[in-house]
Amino acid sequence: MPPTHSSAMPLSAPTTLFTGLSPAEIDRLNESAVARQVAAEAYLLHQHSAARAVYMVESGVLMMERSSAAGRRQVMAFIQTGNFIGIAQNEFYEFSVAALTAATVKEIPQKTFIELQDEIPQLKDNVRRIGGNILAHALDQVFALGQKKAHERVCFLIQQLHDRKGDPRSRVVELVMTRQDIADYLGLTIETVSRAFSKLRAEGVIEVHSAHTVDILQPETLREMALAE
């Protein structure tokens, strides 16, 4: 089921995209934004489709993926509230984005967004910084895939999701993605992912309460194994 449109709504999710912008500048972004509701398991955009818009995630969790001509899939990122999607290097998207849960995003036409960057220097600078963060994330993921053992890769993902919560005191992490999604993100098989979770549980690093809930019992140990260095 495709995402549905609703009326224009304020861009309220906290993000570096709006850092340093004046109320008037934020209003200009708001005037250009339209809210979309995306059902769980529906696609917001597809790889190779025309890059006509950029998106701000207001709620929910989405997943960015890329498929090869042979049909192999690599999950590139899990996207949460406040994240920004859709900066394209050419006229087509080089990835797909699917909703793992029901989600709300704000859509701004690509052409309008580019024009606003030209008119608002701070917005252009914020977009540049976001691009730098995306590159850093990609480098961390490449390192994890190339250098870390299976259980360390799982720690890498758990730590990422924990850090995005913004509450260092919380030790509970919700895994709304499937084990296949995790495997395709970490470059592993489902069986290896299951063994990695079992190893971390046996060593007392985590407790797995359900397929979607993990309790971090040894946060320092988890962080040490997760570090991309």
Second form
Number of protein chains: 2
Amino acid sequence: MPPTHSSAMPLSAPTTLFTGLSPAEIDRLNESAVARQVAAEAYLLHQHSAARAVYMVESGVLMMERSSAAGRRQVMAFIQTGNFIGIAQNEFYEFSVAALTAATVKEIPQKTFIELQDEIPQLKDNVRRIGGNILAHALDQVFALGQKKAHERVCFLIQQLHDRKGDPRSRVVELVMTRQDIADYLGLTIETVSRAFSKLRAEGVIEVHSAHTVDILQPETLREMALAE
Amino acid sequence: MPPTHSSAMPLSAPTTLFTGLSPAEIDRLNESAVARQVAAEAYLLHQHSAARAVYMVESGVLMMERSSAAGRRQVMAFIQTGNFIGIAQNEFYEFSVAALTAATVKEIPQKTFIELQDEIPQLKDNVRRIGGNILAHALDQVFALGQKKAHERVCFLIQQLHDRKGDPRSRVVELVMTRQDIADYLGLTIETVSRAFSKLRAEGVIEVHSAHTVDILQPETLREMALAE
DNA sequence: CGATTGTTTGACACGGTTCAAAGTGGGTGG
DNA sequence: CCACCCACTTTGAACCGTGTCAAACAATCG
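Now show me the form predicted together with the DNA, since the one above was the form predicted alone.
Then the entire complex follows, led off by the chain already shown.
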């Protein structure tokens, strides 16, 4: 049976670049990669700069954002261990990527990366799939911003962060980002985000331990609100 | 010099699957393709169905949409001649595609399409680029829904439709879709969209010939509003 | 322990939605 | 060909959710 909704179904086994690769192939990929450290608050890459590399996140949390000339900022994604950056780019990056925490990434030159795909068919498949997942994520966000109320968008984010953690039984979600980052991700203001958290707490859907840790008390309610059912 | 913003720069020569291909290669692609007619109002494909083919639009206008269990609908894109459908999909379509007008498309089985990319390197590049454009479109929409006011979103759509027409000097834009479609694309209601058109008309930015034809009177103002500068 | 930054809460204003009604246009049948 | 009808669009008025402005509160770091 097909999923009822893309975001309704956490990926059971998320595709990485290494999925299905032989040890030898994994080695080849790793040989082409250079480890890079990114300090908290620092930028990994900037909007409009030439897209020369793709990145795999090894640790830490980063944030993909886009700013207009007027200074309005939209956060496009929060990026965690196992996510990829720059896979579906043309010659220029369409966004900046900043580190929320100290992070380590592996950098592969775009040219090398494209060549490796010709030599490793399975890698090409993985890239295809990851590209599909990235687009699916963007479409989920379009739906959230276009159709959902403030508290539903907050549920959408909490659910998204929860789904990415391996264990579905865990009910604790860490919010590494600030309220401003959340607001800019969901197309809201700080105050509205804060009120949405308070409302969900008052309704008993979540518990807010600190501003950066929430407990999910009613997973089913959260999920419904996140999907806007 | 890099573009100031992805949507600020209409693609000078939009990439098609055929870009840079030899006549023989174009023939091979065409041999694998089956022409299909889609009647106005009919669906080309449905959300959650298995993604078995990719499509090139030859004529007509279609609409990509996603609906939630609650019946809320988000229009993801308006698709015109030269656009592609299903290029960046995984096993299931994440959206439905309906025809606004009678349309003709070429259908290529996904499997064949993937194999052809192995045999025609330039085709692989084209697919990469088209995939990048599709993601860029989605990111533009996220930005619009997250950061822009109603009248700016309407400018965003008008500008987008204008940029896709070949001739940048033409100041006429045809709106094939209904106000409801526009509303669902921009995350607004019919009434708000209608009021936004009236406001832009009152300000002299556009002229509304009929509900489905507008004249751009102040291209510069329109562009600024569309970009939210 | 104070200072600074980030978060929550409150009061009010505004933009967008909702509900209602009038206006417009295209198509059909008389 | 005109008149009617139906669907779509526009406009109006009241309401509500979110944004804005302001202040209290909490947490973090020196």
